[in-house]
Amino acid sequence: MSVPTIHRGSPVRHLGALLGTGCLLLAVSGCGGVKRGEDANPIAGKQEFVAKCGACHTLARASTKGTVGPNLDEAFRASLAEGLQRSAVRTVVEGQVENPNRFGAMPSGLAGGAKLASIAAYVAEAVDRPGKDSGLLASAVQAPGAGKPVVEKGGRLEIAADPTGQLSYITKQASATAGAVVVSMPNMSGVSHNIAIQSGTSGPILGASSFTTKGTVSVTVKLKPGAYTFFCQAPGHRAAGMEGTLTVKP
C-alpha cells in the first residue's frame, strides 16, 4: 500500500517505510505529540480548505481547481483502492502541512491546531468521493463565480477576485455601455490575481492590470459593442475557471 505526498516534487512512499523513520510525516502511529482529529469540524475544514489549499490542490467535492500541487483526488485514489484508511488520509494531510517539502510550494505555517485537524479532516471525507456535498458542507462555500452579474455604472466597472480564494471572480458575468470603461479588480483573497480584457474568447488582449493579493487593480480599455472575456492571466488560474463574460452594449 502506498501513501502520496501532498506536495510537489516528492515521490510517492510506502506507509510501511514511513511509520519506521521516525514518523517522516508523522503519519499513522501519530508520533509527535499531536492529538490527531482533535477539534475537527469538516464545515469550518472546507472553508480553510478553499481559502488557504485550493489555489494549488484540485479537490473536485471543494470544486478547487488548482495546478501548482498535486490533484488530491488522483493523489489518494490508488492508495485507498488498496485500503489506506480515510483516518490514514487526514493523518497524512496533517503531518505534510506541518512540516511541508522545503523545496516545494506549500508554505510553512500555513494552518495549525483546530484549523489544520479540521482541513485535514474535511479532505479525508472528500477525497475521492463521486458526488457532491450534502448538508451543510454543500453551502459552506458558495460556489465559484455564483454572484450576480455586475453592472458598470459612469464609466466604471468592478469586477472583485472570490475573498474565499477559490480561483474565480464573485460572477461569471458583466455587461457595460460602449466606450472608456475602467475595470477594477478588488482582491481580499491573499491569492495573486490580476484581470484582463480578451475581444471574443481568443481574439486580442486589449488590456490588463497588475497582479495583487491585497488591495485593488484596475486597467482602462475602450470597449466596442460585442462579446468580450475578463480572465486572470496567473498561470493555471483561467483554465480553472477564472474567466467570465463581458456583454457590452451601444
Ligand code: HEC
Given for the second form:
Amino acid sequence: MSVPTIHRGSPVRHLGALLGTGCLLLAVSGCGGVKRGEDANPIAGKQEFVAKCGACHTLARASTKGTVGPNLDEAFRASLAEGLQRSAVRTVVEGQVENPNRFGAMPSGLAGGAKLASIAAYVAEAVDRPGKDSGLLASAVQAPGAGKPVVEKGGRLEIAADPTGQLSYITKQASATAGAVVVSMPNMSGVSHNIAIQSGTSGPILGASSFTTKGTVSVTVKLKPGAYTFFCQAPGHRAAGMEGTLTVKP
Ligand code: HEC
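Moving from the form predicted on its own to the form predicted in complex with heme C (HEC):
Every component of the complex follows; first up is the chain already shown.
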C-alpha cells in the first residue's frame, strides 16, 4: 500500500482557481480588499448591481438585460448544476470585479469593500434562480419605465434616462403637439445613452441626440401628428427595453 502523498500546494491552487488567476497574483499586493461575507447587504447589492453591472449583464432576478458581457444566469448554470456552492459564486464574482480581464470590456475598479461584498452576495443568491425577488428585495429597485407619462410644454419635452442605471427611460409614454420640439434627455446613470426619434416603430429616424454618460443631451425634431418611437441607439439598449411611444397631436 502506498502512503498518500500530501500535496502541500494543492489547497492554495484550488483556492486560486476559485478566485480566478488574477486574484492569486494580487495576493501579493493585498487581494483581501473585500471583507468577504461581512457587511454584505443584498438589498444594497441589488441596487448597486443594477447601477454598475446591469447595463452589461443580464440577470433575470434583477431584471437587467445588458448584452456586452456574459449572461450571468447562464454563466453559472452548469457549475451550479454540478454542485458549485453559492458561496463559491460569491467569491468568483468578487474576484472578477477586483480583477477583470485586462484586455476585456469589463472596466476595473467598479466596486470594492462592502459594496462589492453586497453585490457579490446578491448575485450569488440570484443567479439562475427561477421566479422573482420577494420581500424587500422586490422593491429595492423601481420597475424600469414605470414613471408617469411626460408631456411637451412650450416646445420642450424632457425624457430622462433611468437614473438607477437600468436600460430604460423613466417613462414609456410621451406626448406633444405638432411642430418643432426640443427633446432633451437628462442622464444621471453613468451608463452611456442617447435619444433618437423615429417615425412609427420602424420608420425613418427624424433625429438623434449625441451620447452622454452623465449630463443632458437634446435633439430638435419637427413633428407632424402621429405616432413616434423614442429609443436609445447604444447597442442592445432598445432590445433591452429602452424605448417608448411619443404621441403627437395636431
Ligand atoms: C462595460 C461592461 C461591463 C460592466 C459594467 C460589468 N461587466 Fe462583468 N463582464 C463584462 C465582460 C465583457 C465580461 C467577459 C470577460 C471579461 O472581459 O473580463 C464580464 C465578465 C464578468 C463575469 C464572469 C462571467 C463568466 O462567464 O465567467 C462576472 C461574474 C461579472 N462580469 C460580473 C460583473 C459585476 C458584478 C459587475 C458590476 C460590479 C460587472 N460585471 C460589470 C462586461 C462588463
